[in-house]
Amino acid sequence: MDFTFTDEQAMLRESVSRYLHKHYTFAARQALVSSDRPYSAEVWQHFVDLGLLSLPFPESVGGVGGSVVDLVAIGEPFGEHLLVEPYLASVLLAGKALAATADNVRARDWLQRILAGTALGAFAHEEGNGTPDPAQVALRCKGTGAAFQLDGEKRLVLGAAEADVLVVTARVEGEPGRRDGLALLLVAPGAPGVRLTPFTTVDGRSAAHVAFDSVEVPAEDCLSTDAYAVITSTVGDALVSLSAEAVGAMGALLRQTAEFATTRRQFGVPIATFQVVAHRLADMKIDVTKARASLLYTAALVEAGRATPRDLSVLKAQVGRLGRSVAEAAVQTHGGIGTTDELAIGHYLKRLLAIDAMFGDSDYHYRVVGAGA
């Protein structure tokens, strides 16, 4: 396998990172971050120019056929720069789900419309046990004759607030914890019987909570009764772009927290020479480089075809372990200013958290390859 990115990855790369650090800066990102605004309208614009919300998806539904490796080449500069856009929830959640089911005339329009920036989409797959698991999924779906009946809850919804449609996974038939009777639906956010909770996730993100009351759904905007593997592709790049992000943050955490170790000074020497500091910062090191061997080997067996649930199992339990670890050894050298709003560590920091604990955290998921030994 060749772990290098191709002359236009590292172009593609290298644009969005010069991009990012020309106009997201850490003060800027902050600034947006307390504002009123979800995302920067501006930057997303950018991102539709560069044609990075087609890039995941091939050119039969619009996109231009990019490859998960083609994610990892900008997962990495997002995670660097703490990007708070809704490209996950919208373009790899909600959009992806719409590309599978891309023969049905509702979720090709949308689609169209979130690949073009003028829509926002989430996916509404959470509710709160902490699994990427689709068979645990228990929001009721009944038939009605020419439409569908949803009643419950789901949790922590990214970019609901904002989303212009909702792609919901539901049950059809069975009780959680099969396979089976899943279904993928398409929901207005302002549908009658559609309840959202607004909040702000703990790393400055939009999300919500959404309940559903009797919602109606007509039968066209059902997009699939069988929805398990749809689901669970869809999670799975997830995962993958996800894990990029959080080696992005740990390889800025790594950089900061050595360039401070150099400048700060304790009994008139770089608190870097002393003993503790420095095999801490070689502990950051190696963390930092398992893990992005983790997520390149991964990258490409998924490109290749023959990436298991295993082997995505093995790359998120192992970066959220180790970006945990070089989050916490970051903070520890930087000392009480590692956790104040001021600075960006503590920020990676409650990144790493978030990703950890989304689509299931390294607990689960090392519960998960043990079980397949």
Second form
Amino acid sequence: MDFTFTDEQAMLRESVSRYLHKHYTFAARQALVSSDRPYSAEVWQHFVDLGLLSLPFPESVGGVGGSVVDLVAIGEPFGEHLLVEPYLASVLLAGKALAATADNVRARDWLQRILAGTALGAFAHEEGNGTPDPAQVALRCKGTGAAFQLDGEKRLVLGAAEADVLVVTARVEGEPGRRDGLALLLVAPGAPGVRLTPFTTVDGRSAAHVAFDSVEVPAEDCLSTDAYAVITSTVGDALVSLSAEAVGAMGALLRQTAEFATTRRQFGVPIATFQVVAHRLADMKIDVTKARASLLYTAALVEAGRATPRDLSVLKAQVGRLGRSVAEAAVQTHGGIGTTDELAIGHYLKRLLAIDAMFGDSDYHYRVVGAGA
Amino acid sequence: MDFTFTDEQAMLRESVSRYLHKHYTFAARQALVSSDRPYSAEVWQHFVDLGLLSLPFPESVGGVGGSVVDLVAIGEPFGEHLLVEPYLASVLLAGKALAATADNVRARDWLQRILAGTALGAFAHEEGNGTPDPAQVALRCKGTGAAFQLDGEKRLVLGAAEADVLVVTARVEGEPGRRDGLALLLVAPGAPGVRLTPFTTVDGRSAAHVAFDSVEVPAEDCLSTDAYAVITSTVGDALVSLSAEAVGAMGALLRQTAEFATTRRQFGVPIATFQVVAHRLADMKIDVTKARASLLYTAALVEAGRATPRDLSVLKAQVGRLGRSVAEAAVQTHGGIGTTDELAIGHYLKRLLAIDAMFGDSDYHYRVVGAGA
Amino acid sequence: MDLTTGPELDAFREEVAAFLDTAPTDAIREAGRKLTSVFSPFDEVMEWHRILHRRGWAAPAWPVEHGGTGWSVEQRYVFAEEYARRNLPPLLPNGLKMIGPLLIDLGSEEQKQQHLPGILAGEDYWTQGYSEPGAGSDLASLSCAAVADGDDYILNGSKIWTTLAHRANRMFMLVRTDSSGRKQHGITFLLLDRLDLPGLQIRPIVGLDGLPEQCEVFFEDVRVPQSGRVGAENEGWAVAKHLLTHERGGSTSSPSLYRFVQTIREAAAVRTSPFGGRLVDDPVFQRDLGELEAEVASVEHVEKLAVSGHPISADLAFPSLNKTVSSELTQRLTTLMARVAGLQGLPQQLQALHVGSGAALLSDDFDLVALPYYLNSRAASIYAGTNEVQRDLIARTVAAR
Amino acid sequence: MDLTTGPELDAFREEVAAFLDTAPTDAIREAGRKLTSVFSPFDEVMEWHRILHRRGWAAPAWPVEHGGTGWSVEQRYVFAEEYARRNLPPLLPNGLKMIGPLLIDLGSEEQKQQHLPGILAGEDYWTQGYSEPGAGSDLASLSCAAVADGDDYILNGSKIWTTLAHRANRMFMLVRTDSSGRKQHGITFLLLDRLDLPGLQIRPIVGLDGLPEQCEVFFEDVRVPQSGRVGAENEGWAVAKHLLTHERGGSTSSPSLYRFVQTIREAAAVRTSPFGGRLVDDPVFQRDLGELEAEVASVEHVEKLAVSGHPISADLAFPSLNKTVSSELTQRLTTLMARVAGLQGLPQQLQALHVGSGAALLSDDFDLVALPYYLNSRAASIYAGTNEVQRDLIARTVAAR
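Hand over the structure of the form predicted together with its partner chain; the form predicted on its own is what we had up.
Below is the whole assembly, all chains and molecules, this chain first.
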């Protein structure tokens, strides 16, 4: 293994890149974000045509059996183009959770529709404390004979407002902190007692807080009552894809900042001439190199079935911290114009901030690594 | 108050500076450190003559009633000249603890001799865990009728090997973590059961680990059995003087490094011409300015009787971290020659490391400040 | 500066507290809570400015003859502390801390009489026309031209980073009146006493936080009177430098920096650590906040030495040092804010940020402002001379280059 | 690089482990425990070098025809991991990683035959004569002169930062043979096959840690044969640059960086936090160590991509990037060591650091080495081209200047 993409991966990546380069320019992306549409139906349809929606799933459920490394190959261009389509929410989170419980006929049905692009899913897991650890899930789920009842709240559920189905993590027994007693349930966003508070995130994504007030869930919509492993692997895989997006964004920042520093003149010379600016560019390159190496190596570990939780924490922590650092350096190097909404630079910063905050920030993951767990 | 030194303080400082400039050159200091003498008897005698040994003490015990700010005025030149004389150990630690318990005749007697320069004291308090908090003292002290018995160990007792008397902190009751039950005792270094392991520290000071094995202490040598306040104020005042030394060292580093950067040429120009070097010098100046301002302001607070433990933690933490940062920047700027024992630069680094490590390092004090205590 | 507080100062503190507790309207308080910038929400802060002016407290640092309070150093600190403690919106600096003091020092009698009352009273808002698209850090390269024509100048060119120009009715600016010599020569300092001029166009620029704060101003054959000139023609560079170094020794930023520390600590008290327990009790949080609080304390110490006349403030590098330290500390504080808010800070709530919108919050005030504040503060190390330029200046006082 | 471990690799690991468990003498193990530098204690590491050579494992990275092992990338990593895990002293790099590979690439057949066996076997130790007091970062300014005289050169001048020159019997050096053109021209690369030469004097320099590691070497009319020249006269700059970039893609520093992490974690397990409890359980300690461990992991990932042929290592900046990252990470790790040791690290224990001294320790091995290691590592960002120079080089690959 040389950690480079295979020819197939390179081709896939190239076709995604080429398409986005043409149809997902920064101007087009900004127009989309400032419209009232949460994502582009045309782009989504093209993703269906490219096979991206079935990419991560095994053939047994109608997918094409792509690997985590395949997803890294397309994740980098997603990050580079600041994609706001619900790929993470519907495909990588909801879809992967459904695929892992596809012995349930309802899960399989929903997955088919998500794969086909005829439905969108959302994964309601985060409760606002900044921890990716399923054991901390507190949303209450009472078993009442043939049905369950949900009470509590999920925060910042990506794609919830557009979702046709919510895949919800909840606690059927025990207290937060325990790994057992976790359920995975299908909930219709329009079900009685479900209340969505939708909003747009600083990085241009549609999301919602979702409150559950005595929401009845029939037994056949309960996909698992021992869901720790499913949630963990779903979040773990998503985290690699998210890291790929981050690395794509970091690479774009380095490239655009280097170009700016070479062309922008102050005091009669390009600002890249100033040693402090030059060294900042050098540090950006160092950071991008480290983040990208950790991404490629960790993805390979996941593919080889050898990634530990510690390996994933290393990746998420490094990408989170280095991403912020690269983006802040890019803004500073651009000077005034870097502090406006008019350049892509600031939007990369916001995207990288959001990626750091999701599924545990760098502080969280460094502590996990440092604890030697 | 304008936080500048009074005329008297400026004169005192000037006379100390002038003397050290002449008699305590870096070469002389290095010769002293590499000799087998722990300090210079001549310099010590001169300190007696200058009145430095009686400076910190009230007139009631034979002192001249100097203030914490007076001690700051002489502390900076001490730091600038990398003084290794036992001023901190004998005068500021042992002496101040004795002065605070001078209602005890034995304490007063020892203090007189220390003031006169005819005896040296040492303060055996630290137990190696990096905390200045007296509540953490664990050295056991059993009351046995008319006497006490000590068992345990003190670590890194400055000046212990030359001391005529040890002022020892110990626990007469309760567990570490409690503020009550703390004793202050006089112990002769040669008393049965006292075992010294002397050594020199990286910053050229004589110190020793002191083990106590069933050491008998007569009741009249017990200065207090409720010594929390005395220990706290002794350590607190010493910490201000130690910070003054640090600031003196930092100022010297800035000056010497700026001079080096202006004269050392590489690539045909003085290295101060390189923007990265220039900015490092700027950061050194920023750090020295902050540390010095915190020193002067905190000393004034102490003198006004308004300093809280939080104020002292702010000072110690800032001086500790900024001192290390300035010293490391000085070494890097000097390049190869900065990594040798031949220049003063590295000795300032070692002194600043030691100051940071004593009485709680910057991490410790930042946590105290952050806890909002 | 007296470190002991006496009965007089205590009485003063009570007087200040009583006023600050009662005088601000609800909208002004809301503007304080929704602050995400050194520039407070415009309408509310100008209203507050006028209220303070009626009490005589709009410009404590000004000379008494021009409307200052005549307070002692200690009183000014007490005022700043009580002000910050209540989270009230800081008055806009452009008039009170920039052009006002400059006119007091260098303006003609006529200019003083014409402009100072409006600045003091909060009737006028001045924007500054310094930077241009091609002249940022390298300010002296500016090219916005003023050509004399009778008693007027005809202006052509543009200015950028003109703070709140879209709300301003006055502008002070640097123009190029001669381009024959070295670039610092031929610059003229000019006052514009109105902005609704033919040929003058203002374009607000949306910042990273999604809010319009800075603007670009375009001049096309804009005619303004030469009487607005401060100092001699072509000698504006010296005037501008005087303004840039004006704050020397008079800065009191530590009370508002402390306010960040307090806000973060309060937010952490009602948030859960990802490892369980209250965030405020988390040792890593305490370590991070403790370092920032200690850094704020050092800024306080530097400032208090300076206002007390300690030679620290006589250092040529002092203004640059202050600017560098306080801007970077602000950035570190807003970074910690953003981290404490975490996921809850990610929703964009532009409407709720608008004072008086009545829009419901998705969580609390802290989560509302954390990310906008962080994003807005990225500019702090860039405006008023990038910190790279400041460090160049500081270094020059350490080692000749 | 294969990420899955198969039975063959497992068997290899056992073979390596068995040897490393039994072959080192007690003194060699003690040298590993007392390591405070990238340069291991001399006598012990040279003995260990000879032991490894007898097993055929002294130079895994060398071509097989010159005595390399022919191991796969995976095998080399296994060897490095097992080696680091046992805290064994790393072999000195000057011969095996610098002059040896250089001679393999650019030496004459005669030079190879003359010098490679002694390097491989650990019979000779080579010091490097690059820097001079006036030519540090600006290496091309060197002035130590070689004047041709018959078949010899006559050397005059001095060299500094000649690692362990006082223990060396060989030296490779750069000398000035022509000073008429630009400074990179006129430099010649020269081998000295003995150092006990008339006119040659060696002065050890005591480092911050109190130990002599670097030296200064003085030449006064020292006569050496011209046959020691590598490459053409006056063309030594290209030879030197070849050497400086030699490590590209072949570096395996992460196992020894991991060793720091492990050592620190073990030390923290038997130390008390100043707030009570074991230091290893302290969240602030975990946060700090966790970041460093993750940084080490990123270095591991960069290295494993590089040895696997990923284009990452084809980047012109790669050697500079590696040097910068690993030197600064080493410094951060030794800084954490020094902080964990705290007060207990302050006693100077030069005698105890000396292998075989039998001197009693004041506490444990960790406290013994922590501060010397920290102090010694201050040089890591200075030697082999300061990190300022490295960042200049990296920046040039990002943006033309």
